[in-house]
Amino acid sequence: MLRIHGQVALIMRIFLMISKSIAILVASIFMMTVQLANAQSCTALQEQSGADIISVHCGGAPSATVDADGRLWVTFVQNKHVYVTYSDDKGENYSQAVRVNEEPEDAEFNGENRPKIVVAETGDVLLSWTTKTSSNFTGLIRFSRSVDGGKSFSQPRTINDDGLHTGHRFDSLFLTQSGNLYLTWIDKRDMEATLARDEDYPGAAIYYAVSQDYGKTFSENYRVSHNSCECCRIAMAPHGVDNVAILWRQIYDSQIRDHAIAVLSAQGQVSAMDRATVDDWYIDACPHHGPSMVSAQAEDQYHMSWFSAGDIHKGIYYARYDLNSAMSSHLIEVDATPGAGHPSLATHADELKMVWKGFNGVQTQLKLMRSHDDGKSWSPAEDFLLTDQASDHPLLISTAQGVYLSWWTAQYGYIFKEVANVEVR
């Protein structure tokens, strides 16, 4: 007797613990529900105003920026033409979008390879893209800039300036607080110059060019690295007032594709080059899979997120570099289940944050941590917005205000929302 109402009570704590769980789900549920309770398809907007609507919840790849006022601009991409938006409520309504390139062009718009956007304490709204010229994996670096606060943008131009048919692409934009604009790409001339002497060349190569009046005019392009990986985008953070650093993905012993990083000057000094992670990924291939850094408190110091399916490490990974020393500390495994990956990651008031993507089988799960301690511990992961349908990389926006989200889904149109700080208990 005694060992039926064992089993019993067995089976009610857990029939509890099931139904605390569906009601927690339901509750996570509905909050998703009121949040982007304002959120518009773009089937529902060609619905009600017709299947030509330039709208930024049908352009693909949208980024985002917060400029000084609050104010919001968007970028993306749709019909060849790359487009500008703005809102004045945090995204609950937006402008008219002002197309940048009067001539159509095949600006590229995935989640690795996306139009960036910029914007100066002048007010000057900054643009960068990649152009296809090819479908042999070519394109042009683009840039464009408007004077008169987004009303119009100057005729695009070609940034790159080798003048080859060949591969520039995976444009970072970057203004530093001293007013130089710092942009990068991966660039493959050094591998057309390789092959014509019939020699090996794995990858391709980081190059920049910096401007110091905001993109009227820039400087020759300098390059970073030879070997770089030729498909993932590249991370930059501020370094001091003037320079930046980045963190891309480089090829180490022709095989392995794990994540470098360097300073960059205005100058064209690159210094503080090493290797920023070590999970030995064999792969012969585009991971299409780049990293996030943001500047932690000390000075010379980041957080970095990456995905790596590597011998050492496979899935989401968290840890803090120090420039000085070249070497990582608080190396942790974010999440290793099948179909996670693109973490993002910002701070804001002593509050670092990632996001990235999951998969539960059937939808896709965007997850949520958080630090109060640079990065030393994090909260659980929690489930933060749920979509079964098609979607792009999510990016966290940092602003005076807080931190925002900056994600795209064919379910909820475009999204951007606070992601709120929590208590430290």
Second form
Amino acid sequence: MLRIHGQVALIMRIFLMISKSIAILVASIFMMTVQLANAQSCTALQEQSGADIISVHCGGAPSATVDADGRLWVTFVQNKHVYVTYSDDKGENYSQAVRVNEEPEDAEFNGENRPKIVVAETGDVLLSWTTKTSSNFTGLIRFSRSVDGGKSFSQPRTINDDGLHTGHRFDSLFLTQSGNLYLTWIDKRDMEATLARDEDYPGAAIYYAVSQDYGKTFSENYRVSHNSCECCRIAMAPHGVDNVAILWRQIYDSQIRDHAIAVLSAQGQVSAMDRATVDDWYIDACPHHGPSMVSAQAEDQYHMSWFSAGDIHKGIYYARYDLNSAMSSHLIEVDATPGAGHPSLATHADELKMVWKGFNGVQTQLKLMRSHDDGKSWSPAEDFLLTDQASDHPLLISTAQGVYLSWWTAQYGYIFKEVANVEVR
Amino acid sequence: MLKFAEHARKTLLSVTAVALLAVSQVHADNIQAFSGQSFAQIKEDFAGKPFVLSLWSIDCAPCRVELKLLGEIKQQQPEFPLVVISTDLLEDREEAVDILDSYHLAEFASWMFADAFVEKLRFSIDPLWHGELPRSYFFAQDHSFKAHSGVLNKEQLQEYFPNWLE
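Show the same protein again, this time as the form predicted in complex with its partner chain rather than the form predicted on its own.
To see the whole picture, the full complex is given below, headed by that same chain.
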């Protein structure tokens, strides 16, 4: 009797497990179809409109911004051209994409290196990207702008001013409240010069240039730091109304690839430079994992999130950095499961959000967590979106209306979706 | 007659299509598509034998240092059990082959990722690998393995393959 009872219980347990799995599956399918009703995969679009279609859903590594009027602007790369498109209904419908560079060029488009877009209060659309010039890690920092509301774009210009056929890559673009446009990148001019003297030069350098007329003219190039890592995106956040703080992967003691922070001014002064993370990642390799950084509530404080596989920290981490004390606080391990990476942070109305990618062996899980106390404590991680096909790094975009997710996936095309705030009682 | 013409036209079309397909699939290189099943196949090919796996990409500068060393080894020891996989997509094969060629590695079979869902392909090799490059593995005879991130040096290879590399 007991045995039969045991068998029944086992069958019941299996039945419950199966029904639970089906329920989860149905729920997740429902979640995706409801939330992504307007998403369109590139494959589906090509079937409808032909393989040559230029679309935000087919382009490589899109990035986005929302202007003062609430219009969404997206830039992406397709067939050696940078394109810009906009949407007045938050990504439901897009305008016909406008080609930025008339002459084809090898504009880079990948998770760590994508075209950047900023729209000024004047309505000027400002763009930067990296153009690859050979298979040997050489490139140019390119800039173009539109002064007619995105109808046409200026002939792209090269912003690195050394005229050298060497590495100038991984650009980042930021416009301050006062209208200073900062363009920063990874640069190998000092490496070339040092190697020519038969001396060692670990990594590359960080350089920047500033425009105070919305990209009409740029300053000379300023060096921030020697010995940066060569292959990770640079994070930028405002410092006051005029300056920016940047966070990048830096090489310490010739071998450790952790992070450094610095404040840059429009006149070329670099201050408050210090080591921002101590993970002790001894690696002579390209991590292809750049950090994320946004302003915290107090001036001079920044929320940082990054990946490391160091001796001290392994996985995705969060900490709040204070420029005055050069110390981090509230450090937590966000996700140390294999496959976790590429965090992105954003704040809106006292809510700090973080998304990142996980992989469970079958699906990519986009995970989300929130903090309502400036990064002191966090909600548990939740699965936000799922895909079982290829996808880009997720990016959070902070707008006046809220925080949005910008994410390209093969399955759903380009997703621009609000990440709603959670009411705190 | 009309029917025959229609039939001939269709036949011609399909012959052309097959010919075009064949041309588009023929590459005069030794690159193979690395899919979700490829790594199991590679291990089967090396059943009961040790091997070195080296992963690289076009965009990775330190990888070139490792490719140079591996190319030198293969020139001296063409039978050295080496598997080279590029994590770039197949559409970049010409660029990858040019690079392999400059390190004398193009004459040997190697693989390139055949799916943009790179997380899945990385997972099929090693769930604990975060994607950093170069990444290498020493597979022992029983295929227990040791992973390494960063550029391999000759001493490390000698330690695992003393009979091959003196």
